[in-house]
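A single chain comes next, written as structure tokens; it is the form predicted alone.
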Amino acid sequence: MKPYIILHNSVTLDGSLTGFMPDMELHYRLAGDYEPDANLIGSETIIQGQEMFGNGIPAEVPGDFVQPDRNPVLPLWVIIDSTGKLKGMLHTCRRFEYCRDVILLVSEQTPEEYIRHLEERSYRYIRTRGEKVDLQEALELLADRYNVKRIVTDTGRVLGNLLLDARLVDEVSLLIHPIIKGREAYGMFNDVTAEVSLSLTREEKFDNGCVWVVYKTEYKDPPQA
């Protein structure tokens, strides 16, 4: 059985993911309140984060080749990287103090050189069938092997839309900011092709004008068991 998946994002009133400064403290506080076993992240999000907030990629040291010994309450970072884009960069994720450790989701077509790179550094990975990562298979294996029962993902439109189209999202959590981007909006759900019905389960207002809404999902054609 796959983990319970929460899609959590900060958006404008018209659903844009970009072009504004979210209340990051509130965003991450709400995400943390879910107490996830893992955060699901796309490789492009890691790269963009390094470009925005990093000061270059530091050299690896011997400690980067072993799994960290951290509080098991901390979430795992589960990163999708079937092409090996993060080679030479993963240690920056492993060093993050609020990350228990990193698990990679890769595929049959992932370069063997990248697999050796992961194994030499004691990174755990799940390899699925096909050219790209089979999300359904990967998430079921993640639950079975690592007892991951609850996942939060907040990494933007591409991964979020893929998860919705695969009918894998159980809950949508939106922190709506009092801003309208109009023509400049980068709509969070613009590429979703699945028909998704939503049932409101929570609504909360904050002094900064933000509204937090949480919905349960229901799909017209649920995935096959």
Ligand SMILES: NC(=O)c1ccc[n+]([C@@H]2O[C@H](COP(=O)([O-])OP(=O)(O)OC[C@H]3O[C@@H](n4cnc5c(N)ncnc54)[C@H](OP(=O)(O)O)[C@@H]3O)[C@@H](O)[C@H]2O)c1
Contents of the next structure:
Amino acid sequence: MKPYIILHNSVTLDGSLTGFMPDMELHYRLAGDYEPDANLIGSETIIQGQEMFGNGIPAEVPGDFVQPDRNPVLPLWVIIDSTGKLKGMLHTCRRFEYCRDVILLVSEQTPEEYIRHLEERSYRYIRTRGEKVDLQEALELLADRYNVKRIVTDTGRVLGNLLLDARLVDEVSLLIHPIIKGREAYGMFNDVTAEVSLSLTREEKFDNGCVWVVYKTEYKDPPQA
Ligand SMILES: NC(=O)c1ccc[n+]([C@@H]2O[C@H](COP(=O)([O-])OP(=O)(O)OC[C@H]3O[C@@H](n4cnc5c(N)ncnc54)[C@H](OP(=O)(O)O)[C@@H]3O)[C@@H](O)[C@H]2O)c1
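Starting from the form predicted alone shown above, please give the structure in the form predicted in complex with this ligand.
Entire complex below, previous chain first.
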């Protein structure tokens, strides 16, 4: 069975995912309160995060080649990277103290050289059929192999919208910030084609002007095979 998936994002009042500085402390506190087994992250979000908050990419050391021995209650970071664009920077994620370890989702089209790179560094990975990662298959394997039952995904529009279109998202959790981006808005849901109804399950307001709303999803059509 696929894991329960919460799509958790910080947005502006007009639904933009980018162009503002989210309250990171609050964003991650709310994400952590879900006590997820894993965080699912798109490769572009990793690259952008590295550019925004990283301090360059340090050289690898021998410790980067082994799986970290961390508290098993910490979430796994599950990163989709079928083309190997994160080659050479995965250790910046693995070193993060709140990450149990990194698991890669790759596809049958993923270059063999990248697979070797992962194996040399003891990264666990799931390889699905297809050119891009087959999300349904990957999520079921994550549950079966690694006992992942609950996932928080705080990723970008591309992956978020793909998950919604595949009817894989169970909850939408939005931390709405009191900012309007107007014409510059990068609308969080702009590419969704699935018809999704939402029922409000939680709302909370904070002193910084943010409002947190949580919705359960209901899809008009059943999940695609
Ligand atoms: N405000 C927020 O809460 C928030 C949170 C996270 C990110 N962001 C922002 O969002 C932006 C990055 O997001 P993004 O939307 O560009 O990218 P993204 O969601 O981070 O990455 C796209 C992911 O989708 C995968 N993908 C693409 N097509 C696919 C398909 N057909 N089947 C399966 N997987 C597929 C890609 O895999 P491959 O690598 O295999 O192609 C990639 O891993 C950044 O600007 C970041 O700052 C905002």
